[in-house]
Structures are given as structure tokens and as C-alpha cells.
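The chain that follows stands alone, in the form predicted on its own, written as C-alpha cells.
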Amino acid sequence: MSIQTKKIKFRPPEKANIEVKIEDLIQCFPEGVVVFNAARQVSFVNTTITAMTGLSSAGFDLSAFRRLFHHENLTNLAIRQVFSGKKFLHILEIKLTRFWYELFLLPLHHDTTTSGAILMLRDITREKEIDKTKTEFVSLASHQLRTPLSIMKWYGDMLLSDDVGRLNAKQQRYLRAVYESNQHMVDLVNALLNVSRIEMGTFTVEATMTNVPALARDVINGLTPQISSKKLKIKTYFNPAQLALSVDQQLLRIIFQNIISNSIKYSSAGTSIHITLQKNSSDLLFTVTDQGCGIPPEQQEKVFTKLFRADNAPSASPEGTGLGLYIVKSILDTVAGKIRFESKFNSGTTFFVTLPLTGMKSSPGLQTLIPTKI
């Protein structure tokens, strides 16, 4: 018995039908999509973005969108850069009522000219809620860990100071190793607490008039054991030698500690570290230059991201969490400061920090940040 098969001829759909299907497909996107022509007029709006924003397709334009989100970064300059093709992608995180969105604004190209732009809006509320839950968990766990670690540190202080009897040299050596490991854990927990307070937006800024060079010298003096162990030469250049600025002393101490201790950790033994404070016309410039291992060029863009450590960092200094520079950058973003760096692989790194001479502005919060050397 033979089975007969019937041949079916495939007929490609007409071009018009394909275009309709593409438009229907974009209408079903979970992301909101708006297409602008070269004159910045709306040529297409999908139903998702009208549902997200409450704006009708007829009344949708960039100015209405900007007013809705109260976001100054959607300025005419940013829009001009995208429409002219000078900026390939403009990304923002914006909030509307209780929802968070990620906004993408990118140019449309026809041959070699920019023919318009596409605005896409993606709902990231769930991701934000997950991040918040993780941050709250880290905060809770860090608080629970901090108490037993503090007790261990207290007992270690008592034993090492011979308050409960004299220890022999071998016992002191072992106890010193336990004490230093415990201190490293305390610094790690404090750094995690700082990260959670930064991400939850709960840290306070309390600005008072402060002698900035004196604070920098105090931080350097506190790092003397690490400096001595590597036989480093610290050269300071403070101009002027005394400068009062309205800053949060705790936050500025964290900035100084992290940058200077990083230079110490990654410097080669017997080399020099140059630390400067220079008053300019509108800001205070703080720089730290070392002769350490440097940062690989292909990884430099990740330096200020959370938990990042360059590939060559562990061999130069096994200790490190990748949280210090993330914390420093977050603080400076909050207080209108800036940070950048220049680095040559295997030749050293210079960090540049600027603070406005107007100082830091006080702002209320639930908790302060804790100085650490991580």
C-alpha cells in the first residue's frame, strides 16, 4: 500500500501585509515604543507606552513626556545629541508614581543621515523591588554579624593588653592573627552596611566647618602600620596648609581612607605615594599617586562598579572586596563631588577627587556611614 503525498505551494505574503504584521508585533511589545521623525514629530506610538504613561497617542510629544516624569536630564541638549547622531544611546532610570522605568533614546539612521529617533520605555519595577529586598537582607545580616564581631574585638583587646594576664610570645602571635582577621571582618561588615544605606538612600550628611588638610593628615597617621610594613614614602603637598570647608567629616574620612589605603595596598614595597590637596578657583582638588600595579586598560571602565576587582589586584593584595571605590563614588555623587583616575598597567595610578568650595550640603537621613579601610 503506497502513501500519496500532496504538494503544497508556498506563496510569500505581500509586502504590505508584512509591514502590517511588523506594526502589529510592535504593538504587542512589553516595552513602550515611540518613533519620532527628523522633525521630532511622533510617527508611531504603541499601546504599551500609552498604558504606562496615560498619554494619548495624539498628545504624545517629548515635552509632554518630560513634564510627566519631571526629569531634567531629558533636556533639549540630550535630545539634540540623539537626533543629530552625536550620541548613540541615552539611558535613564525614571519613576512614575510607584513604578520604575528604564528609558532608552536612540537615533534612527537612513543611509548616513539621522532620520529620527526611537524612545523605548521598559518597566523595571520588579528588578528594583528585588534589589531592595537584597539590600534589606544584606543590611539585616550585617547588623546581626556586627554584634558578635564587636564582642570578639573587645575580648581580643583585653587579652592583647594583658588585662587578664600575660601571654607568652607564641600565644600573642596567634591571638594577633585572630584579632587582625576579626578586624578585617568588622571592616567588611561595615562596608556592607554602608552599601545598604547608600542604596536605600538612608544615610545622612551633616556638614560642619572642617580643617580638611588636618583631617587628611589624621587619616594618613591612622594608616602608619600599613605604610611602615611596606616601607613606603608618603609625600604630602597641601596648598594651603590650612583650609576650612563645610563638609561631613565622616564622609570625607571615608573618601580619604579608601583612596589612600588602596594606594598603599597596591603599591610596590619601598616606593613613594604622593598626596596633594590643592585649592582651585571653584573647587578643592585631592589627588593620590602611587607606583603600584596599575589597572588593566580593558577593565578600567568597571573600576567604580560594586564588587569589582581587577584581575591583577588579588596578586598585589589578597584582601579586598571591590566595595571601597563604589562607596566613594556614591558619596561624591550625593555631595556634588567628582572622581576620576588615570592608570598605566604595572606603572601606577592617580586618583583625582574634586569637591566644590561651597562644601557639602547637609541632608537628613536615618543613619551615618562608617569609616572602613576596605
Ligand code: ADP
Second form
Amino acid sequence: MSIQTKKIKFRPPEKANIEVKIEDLIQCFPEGVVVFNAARQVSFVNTTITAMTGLSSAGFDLSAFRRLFHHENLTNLAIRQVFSGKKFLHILEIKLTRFWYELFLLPLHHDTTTSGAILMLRDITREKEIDKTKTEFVSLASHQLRTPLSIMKWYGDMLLSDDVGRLNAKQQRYLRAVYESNQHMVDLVNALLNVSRIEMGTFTVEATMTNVPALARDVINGLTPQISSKKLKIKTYFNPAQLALSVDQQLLRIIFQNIISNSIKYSSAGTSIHITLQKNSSDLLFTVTDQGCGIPPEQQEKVFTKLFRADNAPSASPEGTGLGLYIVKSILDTVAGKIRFESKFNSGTTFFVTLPLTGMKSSPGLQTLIPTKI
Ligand code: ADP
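And the form predicted in complex with the named molecule, for comparison with the form predicted on its own?
Then the entire complex follows, led off by the chain already shown.
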């Protein structure tokens, strides 16, 4: 049997017709659309965006729009960037009444010049609700897991300290392996709990005057077993040697612990790690430099994303969750700090953290974050 084909002659509709249809099409887009002309005035809005924002199309000008999103500077900056040649901008996620929206800005090109810009608003309320449910589930599950893990740790402690009779060398070795795996699980569960607390926006910042170099030393001392087992040389340079800042000790401990323990995990045995604290005119700079495996250049942009581990990380250190730097970055975003890094593949990495000398601002929350060792 042969398939019969019939040639259909395609006749393009009139150009004017196409324009009318495109406008109709944009009117019923599920995304809200605003078109700016070259003079940066609003030249078109679709009905979706008027329904989303409650603004009538007549009252829809740039300033009304900026007021609505309470991000005047950001909107100005984004519009300036798009008109000066930037290709695509994801500006922010915003909440209007009980709905969540994602805001995009794209340039409109005519030949080689930017003739305007399109702003799009996408309803992401459902995604946000799903995210919230997932976060709440992770929080609940991690919370439930903590109790049996703590009981296992407690009995492990008792057995290892010979409280209930002496174990022979082989039994001790096996029990230690069980104990360490349990500790690893405790740290993982705590990291998951921290992530859920960060994502629910419920963690507390409780700033008190703290001697920051002393806290850094305390974190380094706590990591002595890992440092010794790899025969690493730790060099510190703290200037000044004592410096009191108003910070949340627990949060700063998490920051120091994650960055220093990473430098240990990703270093090969016998190499050096330099840790510095330097007071500058308006901030405190904390750096950690290692001579470890480095981060592959093509993966560096993902370093602060959740669950990211570079391809070379598991062979350098099988333990790891890819949550540490996500947690550190989220804390620093909350307390007006900054983090960046420079890394050379197979040769070493430096992390730079800055905290304003004004310290951290206390803010109420439902729970605190928990320090983890992985
Ligand atoms: P992990 O628990 O895997 O260490 P992190 O969130 O702390 O998770 O770090 C994310 C990833 O960044 C790591 O898996 C590793 O690939 C890379 N990384 C972080 N610090 C270093 C470092 N000092 N040297 C090399 N790679 C690093």
C-alpha cells in the first residue's frame, strides 16, 4: 500500500493580518506582558498583566510599575542594562497579594539597535507551593531522624568508652566504623534541617559581641583530627589577633567550619593551608587558601547551588553533601556578608569571605541553624 501525498500550496497571509493576530495572541498569553518603546515608555500591556497587577492599561506607566514591585532601583538598573545591550535578564521573584511571580526582561531588536524591551511576568505560585511542601517534608523527616541517630550515638559512646565492659581490638575497630557512619548521618540530617530552615525563612540571627579570631582558632582546633590524619600544615595570619564584632556565633562557626573543613577535605596529604583574618577599613576579610584539587573551570558557576559536587570532588573526598557552601552563601546573604573564590584546577583554591565591621544585625526567627562537620 502506498501513502498518497498531496501538495498544498502555502499562501502567506497579509502582513497587516499577521500583526493583528500576534497582538491577539499576546493578549491571551498566560504570562503578563509589558512592551517598552525606545523612549522607555510603556507602549503595550496585555490583559493578563492588568489582571495580575490590578492596574488598568491606561494607568500602566513605568513609575506605577516600579512602585508596584517595590524594587525601584532594581527595575531602573535592569531597564538600563537591557537598553545598553544585555541579552536577557531574570530580575526577581516577587509576591503580589497571595500570588508569586517571576519577572523577566528581554530586549527588542530592530536591525542592530535596541528598539525597546519586553517585560514578562510569570505566575509561579504553584511551583512555590510545591517547593514549600517539599521543604516542610524534608524538615519533618530530618527532625524525626535525629532522635534515633542520637540514641545510636549515645549507646556508641557508652560502648566505646568501655562503660559496659571492655571490647577487644577488632570489636573496637568495627564499632568505631559504625560510630563514624552514624556521625556522618547526623551531620547530613543536620545539614538538611539547616537547608529547610533557610528555605522556610525561619532561622534566627542572634548577634552578640564575639572575639572573631578566637572563634576561628576554636574551629581549627576542633578539626585537629582531620588535619593530623592528612599531615596538613595550617598557617594562620590574624590581624589583629583579637577583634570583637557583634555576630551570631553559631552562624559564624558554620561559615568558618564549612570553608576550613572543605580546604582540608580537598587537599592532598602533606600540603599547606593558609587561613587569614584581616581587618580592613569597613569590613573583615576571612580567607582560606589550599593547595588541593581545585574546582574544574566549567563547573565553577554552580559552586553555591544546592547539592552541587564537582566531578573531581568524590575522588578527593567521598563524604560530602554539596550543601555546605549553599548554607554558607545563604547565611552571608542574610547577614550582609559576601563570598567569592578563585580556583585553579589541580592546583588549589582560595575562598574570600567579607563581613561588615558593623557586624550582623539580629533578626528573630523560629529556629537556629546547627553546625555540621561535613
Ligand atoms: P561538599 O559537602 O561536597 O564539600 P560544599 O557545598 O561544601 O559540599 O561544596 C560544594 C562543592 O564545591 C564540593 O563538592 C567541591 O566540588 C567544591 N569545593 C568546595 N570547596 C573546595 C575546595 N576548597 N577545593 C576544591 N573544591 C572545593
